[in-house]
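Shown next as C-alpha coordinates: one chain only, the form predicted alone.
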Amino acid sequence: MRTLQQSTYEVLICADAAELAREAARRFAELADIFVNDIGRFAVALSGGSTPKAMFHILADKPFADALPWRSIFFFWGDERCVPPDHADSNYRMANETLLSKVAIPRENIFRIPAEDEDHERAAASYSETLQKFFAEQKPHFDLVFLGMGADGHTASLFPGTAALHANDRIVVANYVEKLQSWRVTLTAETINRARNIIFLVAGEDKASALKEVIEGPRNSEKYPSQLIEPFHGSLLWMVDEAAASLLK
(Lines of atoms letter the chains of each structure in order from A and count residues from 1; the text may use other names and numbers.)
(Lines give C-alpha, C1' and ligand atoms only; values in the text may rest on other atoms or scores of the structure.)
Protein backbone atom coordinates (compact mmCIF):
# COMPACT_ATOMS: atom_id res chain seq x y z
CA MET A 1 0.00 0.00 0.00
CA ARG A 2 1.39 3.42 -0.96
CA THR A 3 0.18 6.99 -0.89
CA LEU A 4 0.45 9.84 -3.39
CA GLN A 5 -0.09 13.16 -1.62
CA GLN A 6 -1.40 16.15 -3.56
CA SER A 7 -2.42 19.59 -2.35
CA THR A 8 -6.18 19.05 -2.67
CA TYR A 9 -6.51 15.26 -2.50
CA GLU A 10 -4.73 12.05 -1.57
CA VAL A 11 -4.38 8.84 -3.56
CA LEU A 12 -4.01 5.61 -1.61
CA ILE A 13 -2.94 2.71 -3.81
CA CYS A 14 -3.76 -0.78 -2.52
CA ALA A 15 -2.36 -4.02 -3.88
CA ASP A 16 -5.68 -5.38 -5.07
CA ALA A 17 -9.45 -5.11 -4.66
CA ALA A 18 -9.43 -7.23 -1.50
CA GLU A 19 -6.93 -4.96 0.27
CA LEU A 20 -8.88 -1.95 -0.97
CA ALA A 21 -12.09 -3.25 0.63
CA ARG A 22 -10.32 -3.99 3.92
CA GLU A 23 -8.75 -0.54 4.07
CA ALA A 24 -12.08 1.10 3.18
CA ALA A 25 -13.75 -0.73 6.07
CA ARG A 26 -11.00 0.43 8.40
CA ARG A 27 -11.40 4.05 7.28
CA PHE A 28 -15.18 3.84 7.73
CA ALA A 29 -14.76 2.54 11.28
CA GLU A 30 -12.16 5.16 12.11
CA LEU A 31 -14.33 8.04 10.92
CA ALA A 32 -17.43 6.63 12.61
CA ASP A 33 -15.67 6.55 15.98
CA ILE A 34 -14.30 10.07 15.51
CA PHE A 35 -17.65 11.64 14.61
CA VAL A 36 -19.74 9.74 17.15
CA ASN A 37 -17.32 10.69 19.92
CA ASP A 38 -17.18 14.30 18.72
CA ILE A 39 -20.76 15.19 17.72
CA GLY A 40 -22.77 12.13 18.75
CA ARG A 41 -23.60 10.78 15.29
CA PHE A 42 -22.11 9.78 11.94
CA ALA A 43 -24.00 10.35 8.68
CA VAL A 44 -22.71 8.45 5.66
CA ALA A 45 -23.88 8.19 2.06
CA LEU A 46 -23.23 4.79 0.50
CA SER A 47 -22.57 3.81 -3.10
CA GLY A 48 -23.20 0.68 -5.11
CA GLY A 49 -20.60 -1.50 -6.78
CA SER A 50 -18.46 -4.55 -6.12
CA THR A 51 -15.89 -2.85 -3.88
CA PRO A 52 -18.49 -1.36 -1.50
CA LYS A 53 -20.18 -4.75 -1.44
CA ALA A 54 -16.92 -6.38 -0.31
CA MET A 55 -16.47 -3.61 2.28
CA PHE A 56 -20.01 -4.19 3.61
CA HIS A 57 -19.27 -7.89 4.10
CA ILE A 58 -16.17 -6.98 6.12
CA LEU A 59 -18.04 -4.46 8.27
CA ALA A 60 -20.76 -7.04 8.97
CA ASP A 61 -18.18 -9.46 10.41
CA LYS A 62 -15.99 -9.38 13.49
CA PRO A 63 -14.37 -7.24 14.81
CA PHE A 64 -16.29 -4.37 13.19
CA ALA A 65 -19.78 -5.79 13.72
CA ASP A 66 -19.28 -5.90 17.49
CA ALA A 67 -17.21 -2.75 17.91
CA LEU A 68 -18.88 -0.04 15.83
CA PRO A 69 -21.44 2.36 17.38
CA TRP A 70 -24.20 1.30 15.01
CA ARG A 71 -27.01 3.02 16.89
CA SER A 72 -25.34 6.38 16.20
CA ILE A 73 -24.61 5.76 12.50
CA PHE A 74 -27.11 6.99 9.93
CA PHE A 75 -27.15 5.61 6.38
CA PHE A 76 -28.06 7.39 3.17
CA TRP A 77 -27.30 6.79 -0.50
CA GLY A 78 -25.48 8.84 -3.11
CA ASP A 79 -27.68 7.54 -5.91
CA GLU A 80 -30.19 4.88 -6.80
CA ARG A 81 -31.55 3.19 -9.88
CA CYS A 82 -35.27 3.77 -10.41
CA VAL A 83 -36.30 0.29 -9.32
CA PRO A 84 -38.14 -1.14 -6.29
CA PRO A 85 -36.03 -1.69 -3.14
CA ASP A 86 -36.18 -5.48 -3.57
CA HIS A 87 -34.95 -5.34 -7.18
CA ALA A 88 -31.65 -7.04 -8.01
CA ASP A 89 -30.23 -3.74 -9.30
CA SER A 90 -31.10 -1.73 -6.18
CA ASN A 91 -28.16 -0.19 -4.33
CA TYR A 92 -30.28 -0.24 -1.18
CA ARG A 93 -30.97 -3.96 -1.52
CA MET A 94 -27.26 -4.75 -1.90
CA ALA A 95 -26.33 -2.75 1.21
CA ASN A 96 -29.24 -4.16 3.19
CA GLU A 97 -28.47 -7.77 2.35
CA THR A 98 -24.73 -7.52 2.98
CA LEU A 99 -24.57 -5.12 5.95
CA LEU A 100 -27.65 -3.35 7.27
CA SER A 101 -29.64 -6.49 8.08
CA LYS A 102 -26.60 -8.13 9.66
CA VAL A 103 -25.72 -5.65 12.41
CA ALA A 104 -27.57 -3.79 15.17
CA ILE A 105 -28.67 -0.75 13.16
CA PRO A 106 -32.08 0.71 14.10
CA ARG A 107 -34.28 0.77 11.01
CA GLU A 108 -35.02 4.44 11.68
CA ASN A 109 -31.32 5.13 11.00
CA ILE A 110 -31.70 4.01 7.37
CA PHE A 111 -32.84 6.54 4.77
CA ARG A 112 -33.15 4.94 1.36
CA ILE A 113 -34.02 6.83 -1.81
CA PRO A 114 -37.68 6.17 -2.80
CA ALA A 115 -36.60 5.58 -6.39
CA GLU A 116 -39.45 3.17 -7.13
CA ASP A 117 -41.78 6.17 -7.42
CA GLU A 118 -42.77 6.39 -11.09
CA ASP A 119 -42.65 10.18 -10.78
CA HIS A 120 -38.85 10.48 -10.69
CA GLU A 121 -38.85 14.21 -9.98
CA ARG A 122 -41.13 13.61 -6.99
CA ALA A 123 -38.73 10.92 -5.72
CA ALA A 124 -35.83 13.37 -5.95
CA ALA A 125 -37.81 16.11 -4.19
CA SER A 126 -38.83 13.69 -1.44
CA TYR A 127 -35.22 12.69 -0.77
CA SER A 128 -34.15 16.34 -0.76
CA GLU A 129 -36.74 17.00 1.93
CA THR A 130 -35.56 13.97 3.90
CA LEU A 131 -32.00 15.28 3.89
CA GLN A 132 -33.00 18.80 4.85
CA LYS A 133 -35.10 17.51 7.73
CA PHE A 134 -32.40 15.18 9.04
CA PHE A 135 -29.57 17.69 8.86
CA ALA A 136 -31.82 20.64 9.76
CA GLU A 137 -30.05 22.55 7.00
CA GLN A 138 -31.00 23.93 3.62
CA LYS A 139 -27.76 22.47 2.30
CA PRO A 140 -26.91 19.15 4.00
CA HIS A 141 -23.37 18.25 5.03
CA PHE A 142 -22.58 14.53 5.15
CA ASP A 143 -19.78 13.33 7.39
CA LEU A 144 -18.70 10.82 4.73
CA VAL A 145 -19.70 10.13 1.14
CA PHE A 146 -18.48 6.98 -0.58
CA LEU A 147 -18.25 7.18 -4.36
CA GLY A 148 -17.35 4.82 -7.15
CA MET A 149 -16.20 5.70 -10.64
CA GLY A 150 -17.22 4.05 -13.88
CA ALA A 151 -14.95 3.33 -16.81
CA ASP A 152 -16.59 6.33 -18.49
CA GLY A 153 -15.63 8.64 -15.62
CA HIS A 154 -19.11 8.91 -14.09
CA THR A 155 -19.68 8.95 -10.36
CA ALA A 156 -22.91 8.45 -8.37
CA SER A 157 -25.41 8.85 -11.23
CA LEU A 158 -23.64 11.87 -12.67
CA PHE A 159 -23.06 10.52 -16.17
CA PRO A 160 -21.21 12.26 -19.01
CA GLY A 161 -23.32 14.73 -20.94
CA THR A 162 -26.39 14.50 -18.67
CA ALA A 163 -28.48 17.30 -17.22
CA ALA A 164 -27.58 16.50 -13.60
CA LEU A 165 -24.04 17.81 -14.15
CA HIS A 166 -25.43 21.34 -14.21
CA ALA A 167 -28.03 21.09 -11.41
CA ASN A 168 -25.97 22.91 -8.81
CA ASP A 169 -28.99 24.64 -7.31
CA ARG A 170 -30.48 21.30 -6.27
CA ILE A 171 -29.73 18.80 -3.51
CA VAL A 172 -31.00 15.69 -5.29
CA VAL A 173 -32.11 15.32 -8.91
CA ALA A 174 -33.68 12.76 -11.21
CA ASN A 175 -31.31 12.11 -14.12
CA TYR A 176 -32.10 10.36 -17.39
CA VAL A 177 -29.11 8.44 -18.76
CA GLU A 178 -29.56 8.05 -22.49
CA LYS A 179 -26.94 5.36 -23.04
CA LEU A 180 -28.56 3.21 -20.36
CA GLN A 181 -32.11 4.12 -21.39
CA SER A 182 -32.97 4.54 -17.74
CA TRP A 183 -33.65 7.03 -14.97
CA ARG A 184 -31.56 7.45 -11.83
CA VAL A 185 -31.93 9.58 -8.70
CA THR A 186 -28.68 11.13 -7.52
CA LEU A 187 -27.09 13.61 -5.19
CA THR A 188 -25.76 16.57 -7.13
CA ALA A 189 -22.06 17.41 -7.21
CA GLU A 190 -22.87 20.46 -5.11
CA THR A 191 -24.32 18.26 -2.34
CA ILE A 192 -21.46 15.78 -2.46
CA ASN A 193 -18.88 18.56 -2.28
CA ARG A 194 -20.33 19.80 1.00
CA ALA A 195 -19.31 16.54 2.71
CA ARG A 196 -16.64 16.59 5.37
CA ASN A 197 -15.01 13.48 3.89
CA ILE A 198 -15.29 12.02 0.38
CA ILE A 199 -13.78 8.65 -0.49
CA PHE A 200 -13.64 7.25 -4.00
CA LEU A 201 -13.30 3.45 -4.24
CA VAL A 202 -11.93 2.47 -7.65
CA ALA A 203 -10.74 -1.00 -8.65
CA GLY A 204 -9.92 -2.74 -11.91
CA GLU A 205 -7.83 -2.24 -15.02
CA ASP A 206 -10.91 -1.10 -16.96
CA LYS A 207 -10.93 2.07 -14.80
CA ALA A 208 -7.27 2.95 -15.42
CA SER A 209 -7.73 5.20 -18.45
CA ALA A 210 -10.58 7.21 -16.92
CA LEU A 211 -8.78 7.52 -13.59
CA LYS A 212 -5.72 8.96 -15.31
CA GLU A 213 -7.87 11.52 -17.17
CA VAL A 214 -9.85 12.49 -14.08
CA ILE A 215 -6.81 12.96 -11.85
CA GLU A 216 -4.06 14.02 -14.26
CA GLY A 217 -5.84 15.09 -17.43
CA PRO A 218 -7.18 18.50 -18.51
CA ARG A 219 -10.42 19.77 -17.04
CA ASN A 220 -13.36 18.26 -18.91
CA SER A 221 -16.09 17.49 -16.40
CA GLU A 222 -18.73 17.16 -19.12
CA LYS A 223 -16.85 14.08 -20.33
CA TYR A 224 -15.44 12.99 -16.95
CA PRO A 225 -18.00 13.97 -14.28
CA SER A 226 -15.80 12.65 -11.46
CA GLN A 227 -13.77 15.83 -11.95
CA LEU A 228 -16.72 17.73 -10.47
CA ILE A 229 -15.92 16.29 -7.05
CA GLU A 230 -13.86 18.94 -5.30
CA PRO A 231 -14.96 19.27 -1.66
CA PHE A 232 -15.54 22.84 -0.52
CA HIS A 233 -14.01 22.35 2.93
CA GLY A 234 -13.62 18.59 3.43
CA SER A 235 -11.04 15.99 2.47
CA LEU A 236 -10.91 13.97 -0.76
CA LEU A 237 -9.32 10.52 -0.76
CA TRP A 238 -8.97 8.31 -3.81
CA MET A 239 -8.61 4.68 -2.72
CA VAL A 240 -7.60 2.63 -5.74
CA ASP A 241 -6.00 -0.71 -6.50
CA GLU A 242 -2.79 -1.22 -8.49
CA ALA A 243 -4.73 -2.18 -11.61
CA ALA A 244 -6.75 1.04 -11.63
CA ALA A 245 -3.64 3.11 -10.83
CA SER A 246 -1.48 1.50 -13.52
CA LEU A 247 -1.47 4.57 -15.81
CA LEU A 248 -0.93 7.25 -13.14
CA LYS A 249 2.37 9.09 -13.15
Ligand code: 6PG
Given for the second form:
Amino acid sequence: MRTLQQSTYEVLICADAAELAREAARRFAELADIFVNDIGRFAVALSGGSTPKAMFHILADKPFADALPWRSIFFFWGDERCVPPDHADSNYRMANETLLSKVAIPRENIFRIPAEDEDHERAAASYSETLQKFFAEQKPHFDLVFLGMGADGHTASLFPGTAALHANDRIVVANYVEKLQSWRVTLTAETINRARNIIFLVAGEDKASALKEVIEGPRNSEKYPSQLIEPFHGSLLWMVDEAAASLLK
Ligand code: 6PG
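Could the form predicted together with the named molecule be given as well, to go with the form predicted alone?
Let us now look at the entire complex, which starts with that chain.
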Protein backbone atom coordinates (compact mmCIF):
# COMPACT_ATOMS: atom_id res chain seq x y z
CA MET A 1 0.00 0.00 0.00
CA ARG A 2 1.34 3.46 -0.92
CA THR A 3 0.04 6.92 -0.13
CA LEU A 4 0.36 10.10 -2.19
CA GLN A 5 -0.40 13.10 0.00
CA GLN A 6 -1.55 16.27 -1.78
CA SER A 7 -2.72 19.49 -0.21
CA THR A 8 -6.44 18.93 -0.82
CA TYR A 9 -6.68 15.15 -1.13
CA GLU A 10 -4.88 11.89 -0.51
CA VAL A 11 -4.47 8.90 -2.83
CA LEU A 12 -4.08 5.47 -1.28
CA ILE A 13 -2.88 2.85 -3.75
CA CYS A 14 -3.70 -0.77 -2.84
CA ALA A 15 -2.24 -3.81 -4.54
CA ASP A 16 -5.55 -5.02 -5.95
CA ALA A 17 -9.33 -4.78 -5.64
CA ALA A 18 -9.39 -7.27 -2.74
CA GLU A 19 -6.96 -5.24 -0.65
CA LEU A 20 -8.89 -2.09 -1.57
CA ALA A 21 -12.14 -3.60 -0.27
CA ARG A 22 -10.48 -4.73 2.98
CA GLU A 23 -8.90 -1.32 3.56
CA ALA A 24 -12.19 0.46 2.76
CA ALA A 25 -14.02 -1.73 5.30
CA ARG A 26 -11.36 -0.92 7.89
CA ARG A 27 -11.70 2.84 7.26
CA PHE A 28 -15.50 2.62 7.41
CA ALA A 29 -15.27 0.91 10.81
CA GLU A 30 -12.71 3.40 12.08
CA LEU A 31 -14.82 6.41 11.06
CA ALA A 32 -18.01 4.82 12.43
CA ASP A 33 -16.36 4.47 15.85
CA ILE A 34 -15.00 8.02 15.79
CA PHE A 35 -18.33 9.63 14.83
CA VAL A 36 -20.48 7.50 17.14
CA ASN A 37 -18.19 8.29 20.09
CA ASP A 38 -18.04 11.93 19.14
CA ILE A 39 -21.56 12.91 18.01
CA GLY A 40 -23.57 9.76 18.76
CA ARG A 41 -24.29 8.81 15.17
CA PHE A 42 -22.67 8.08 11.82
CA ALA A 43 -24.52 9.05 8.62
CA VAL A 44 -23.10 7.49 5.49
CA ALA A 45 -24.10 7.62 1.84
CA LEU A 46 -23.37 4.50 -0.20
CA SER A 47 -22.78 4.05 -3.91
CA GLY A 48 -23.52 1.28 -6.34
CA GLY A 49 -20.78 -0.62 -8.10
CA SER A 50 -18.53 -3.62 -7.76
CA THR A 51 -15.92 -2.31 -5.31
CA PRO A 52 -18.43 -1.35 -2.60
CA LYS A 53 -20.04 -4.76 -3.04
CA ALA A 54 -16.80 -6.46 -2.04
CA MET A 55 -16.50 -4.10 0.94
CA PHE A 56 -20.10 -4.82 2.01
CA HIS A 57 -19.33 -8.56 2.07
CA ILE A 58 -16.41 -7.90 4.39
CA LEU A 59 -18.46 -5.66 6.70
CA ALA A 60 -21.19 -8.30 6.87
CA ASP A 61 -18.72 -10.79 8.32
CA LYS A 62 -16.70 -11.08 11.52
CA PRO A 63 -15.17 -9.08 13.12
CA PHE A 64 -17.12 -6.07 11.75
CA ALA A 65 -20.61 -7.58 11.84
CA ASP A 66 -20.32 -8.12 15.61
CA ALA A 67 -18.22 -5.13 16.56
CA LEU A 68 -19.72 -2.15 14.72
CA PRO A 69 -22.22 0.18 16.47
CA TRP A 70 -24.95 -0.63 13.89
CA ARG A 71 -27.75 0.97 15.95
CA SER A 72 -26.08 4.34 15.55
CA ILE A 73 -25.21 4.03 11.88
CA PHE A 74 -27.60 5.57 9.33
CA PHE A 75 -27.46 4.54 5.68
CA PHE A 76 -28.33 6.69 2.69
CA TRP A 77 -27.45 6.48 -1.00
CA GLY A 78 -25.54 8.85 -3.25
CA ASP A 79 -27.55 7.77 -6.26
CA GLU A 80 -30.08 5.25 -7.46
CA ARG A 81 -31.22 3.74 -10.72
CA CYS A 82 -34.93 4.34 -11.48
CA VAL A 83 -36.07 0.80 -10.80
CA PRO A 84 -38.02 -0.88 -7.97
CA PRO A 85 -36.02 -1.79 -4.85
CA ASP A 86 -36.13 -5.51 -5.67
CA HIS A 87 -34.76 -5.00 -9.20
CA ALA A 88 -31.37 -6.50 -10.09
CA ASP A 89 -30.04 -3.00 -10.95
CA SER A 90 -31.09 -1.40 -7.65
CA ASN A 91 -28.21 -0.01 -5.59
CA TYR A 92 -30.37 -0.41 -2.49
CA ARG A 93 -30.98 -4.08 -3.29
CA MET A 94 -27.26 -4.73 -3.69
CA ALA A 95 -26.42 -3.15 -0.32
CA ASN A 96 -29.38 -4.79 1.35
CA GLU A 97 -28.55 -8.27 0.11
CA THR A 98 -24.84 -8.10 0.79
CA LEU A 99 -24.80 -6.11 4.03
CA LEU A 100 -27.90 -4.53 5.55
CA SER A 101 -29.99 -7.69 5.84
CA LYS A 102 -27.06 -9.46 7.50
CA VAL A 103 -26.21 -7.14 10.38
CA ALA A 104 -28.12 -5.88 13.42
CA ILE A 105 -29.17 -2.60 11.88
CA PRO A 106 -32.63 -1.25 12.69
CA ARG A 107 -34.69 -0.90 9.50
CA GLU A 108 -35.50 2.69 10.49
CA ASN A 109 -31.79 3.54 10.07
CA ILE A 110 -32.01 2.79 6.34
CA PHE A 111 -33.07 5.58 4.00
CA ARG A 112 -33.25 4.37 0.44
CA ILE A 113 -34.00 6.61 -2.56
CA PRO A 114 -37.60 5.96 -3.75
CA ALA A 115 -36.40 5.91 -7.36
CA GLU A 116 -39.13 3.50 -8.49
CA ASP A 117 -41.50 6.51 -8.60
CA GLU A 118 -42.26 7.10 -12.27
CA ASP A 119 -42.25 10.80 -11.54
CA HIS A 120 -38.47 11.12 -11.19
CA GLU A 121 -38.59 14.73 -10.02
CA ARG A 122 -40.99 13.72 -7.27
CA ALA A 123 -38.61 10.94 -6.21
CA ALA A 124 -35.78 13.48 -5.98
CA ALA A 125 -37.96 15.96 -4.05
CA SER A 126 -39.05 13.24 -1.64
CA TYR A 127 -35.44 12.22 -0.94
CA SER A 128 -34.44 15.87 -0.45
CA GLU A 129 -37.18 16.10 2.16
CA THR A 130 -35.98 12.90 3.84
CA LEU A 131 -32.48 14.37 4.07
CA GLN A 132 -33.73 17.75 5.33
CA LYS A 133 -35.68 16.01 8.06
CA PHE A 134 -32.78 13.80 9.11
CA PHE A 135 -30.35 16.69 9.22
CA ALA A 136 -32.86 18.72 11.23
CA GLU A 137 -33.40 21.37 8.57
CA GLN A 138 -29.68 22.07 8.25
CA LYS A 139 -28.08 21.59 4.86
CA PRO A 140 -27.42 17.83 4.59
CA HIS A 141 -23.84 17.02 5.61
CA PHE A 142 -22.95 13.34 5.60
CA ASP A 143 -20.25 12.04 7.91
CA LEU A 144 -19.02 9.85 5.04
CA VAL A 145 -19.88 9.58 1.36
CA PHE A 146 -18.58 6.61 -0.62
CA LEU A 147 -18.27 7.23 -4.33
CA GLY A 148 -17.30 5.12 -7.30
CA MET A 149 -16.06 6.45 -10.61
CA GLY A 150 -16.97 5.18 -14.07
CA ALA A 151 -14.45 4.84 -16.90
CA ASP A 152 -16.08 7.98 -18.37
CA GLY A 153 -15.29 10.00 -15.22
CA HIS A 154 -18.85 10.02 -13.83
CA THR A 155 -19.47 9.70 -10.13
CA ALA A 156 -22.73 9.00 -8.29
CA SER A 157 -25.12 9.67 -11.23
CA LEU A 158 -23.34 12.84 -12.27
CA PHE A 159 -22.61 11.85 -15.85
CA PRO A 160 -20.60 13.90 -18.39
CA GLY A 161 -22.58 16.63 -20.09
CA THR A 162 -25.79 16.10 -18.06
CA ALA A 163 -28.03 18.71 -16.44
CA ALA A 164 -27.37 17.51 -12.88
CA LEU A 165 -23.83 18.90 -13.07
CA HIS A 166 -25.35 22.39 -12.90
CA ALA A 167 -28.05 21.80 -10.28
CA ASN A 168 -26.10 22.96 -7.26
CA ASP A 169 -29.02 24.89 -5.81
CA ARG A 170 -30.64 21.47 -5.23
CA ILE A 171 -29.98 18.72 -2.69
CA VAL A 172 -31.03 15.79 -4.86
CA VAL A 173 -31.97 15.79 -8.56
CA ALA A 174 -33.40 13.52 -11.21
CA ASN A 175 -30.92 13.21 -14.06
CA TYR A 176 -31.61 11.87 -17.55
CA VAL A 177 -28.55 10.06 -18.89
CA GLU A 178 -28.71 9.96 -22.66
CA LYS A 179 -26.05 7.31 -23.14
CA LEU A 180 -27.88 4.94 -20.77
CA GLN A 181 -31.27 6.06 -22.10
CA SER A 182 -32.47 6.13 -18.55
CA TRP A 183 -33.15 8.29 -15.53
CA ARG A 184 -31.18 8.31 -12.32
CA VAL A 185 -31.71 10.10 -9.03
CA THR A 186 -28.55 11.57 -7.57
CA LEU A 187 -27.15 13.81 -4.85
CA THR A 188 -25.75 16.99 -6.37
CA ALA A 189 -22.01 17.70 -6.16
CA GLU A 190 -22.88 20.47 -3.68
CA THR A 191 -24.53 18.00 -1.30
CA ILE A 192 -21.67 15.52 -1.62
CA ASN A 193 -19.12 18.30 -1.01
CA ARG A 194 -20.71 19.16 2.34
CA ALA A 195 -19.62 15.75 3.71
CA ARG A 196 -17.01 15.45 6.47
CA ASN A 197 -15.33 12.58 4.62
CA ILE A 198 -15.49 11.54 0.99
CA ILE A 199 -13.93 8.28 -0.17
CA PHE A 200 -13.69 7.26 -3.81
CA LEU A 201 -13.27 3.52 -4.43
CA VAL A 202 -11.77 2.95 -7.86
CA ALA A 203 -10.43 -0.35 -9.19
CA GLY A 204 -9.46 -1.71 -12.58
CA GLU A 205 -7.38 -0.81 -15.60
CA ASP A 206 -10.38 0.58 -17.48
CA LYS A 207 -10.47 3.46 -14.96
CA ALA A 208 -6.79 4.40 -15.35
CA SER A 209 -7.17 7.01 -18.07
CA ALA A 210 -10.16 8.78 -16.42
CA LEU A 211 -8.40 8.70 -13.04
CA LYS A 212 -5.35 10.41 -14.53
CA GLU A 213 -7.51 13.09 -16.17
CA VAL A 214 -9.60 13.69 -13.05
CA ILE A 215 -6.62 13.97 -10.70
CA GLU A 216 -3.82 15.31 -12.85
CA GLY A 217 -5.51 16.73 -15.94
CA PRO A 218 -6.75 20.25 -16.63
CA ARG A 219 -10.10 21.24 -15.15
CA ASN A 220 -12.93 19.96 -17.33
CA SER A 221 -15.75 18.89 -15.05
CA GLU A 222 -18.26 18.82 -17.88
CA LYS A 223 -16.28 15.90 -19.33
CA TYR A 224 -15.00 14.48 -16.02
CA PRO A 225 -17.71 15.15 -13.40
CA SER A 226 -15.62 13.52 -10.66
CA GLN A 227 -13.59 16.76 -10.70
CA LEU A 228 -16.62 18.46 -9.12
CA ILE A 229 -15.91 16.58 -5.89
CA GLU A 230 -14.01 19.00 -3.67
CA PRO A 231 -15.25 18.86 -0.07
CA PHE A 232 -15.92 22.32 1.43
CA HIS A 233 -14.53 21.42 4.85
CA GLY A 234 -14.02 17.66 4.90
CA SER A 235 -11.37 15.27 3.65
CA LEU A 236 -11.12 13.62 0.24
CA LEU A 237 -9.50 10.20 -0.08
CA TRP A 238 -9.03 8.34 -3.34
CA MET A 239 -8.66 4.61 -2.64
CA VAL A 240 -7.49 2.98 -5.83
CA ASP A 241 -5.80 -0.21 -6.93
CA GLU A 242 -2.50 -0.44 -8.82
CA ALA A 243 -4.32 -1.07 -12.10
CA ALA A 244 -6.40 2.12 -11.83
CA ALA A 245 -3.32 4.07 -10.65
CA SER A 246 -1.09 2.80 -13.46
CA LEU A 247 -1.07 6.09 -15.42
CA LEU A 248 -0.62 8.44 -12.44
CA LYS A 249 2.68 10.31 -12.17
C1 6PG B 1 -24.10 3.52 -9.89
C2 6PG B 1 -23.07 4.31 -9.19
C3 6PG B 1 -21.90 4.72 -10.02
C4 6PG B 1 -20.75 3.76 -9.75
C5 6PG B 1 -19.68 3.86 -10.81
C6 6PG B 1 -18.53 2.90 -10.59
O7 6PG B 1 -25.21 3.51 -9.43
O8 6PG B 1 -23.76 2.94 -10.91
O9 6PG B 1 -23.24 4.76 -7.97
O10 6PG B 1 -21.51 6.03 -9.87
O11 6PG B 1 -20.21 4.02 -8.48
O12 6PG B 1 -20.27 3.59 -12.04
O13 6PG B 1 -18.99 1.60 -10.55
P14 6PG B 1 -17.98 0.37 -10.41
O15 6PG B 1 -17.30 0.50 -9.10
O16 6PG B 1 -18.85 -0.85 -10.51
O17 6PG B 1 -17.08 0.49 -11.58
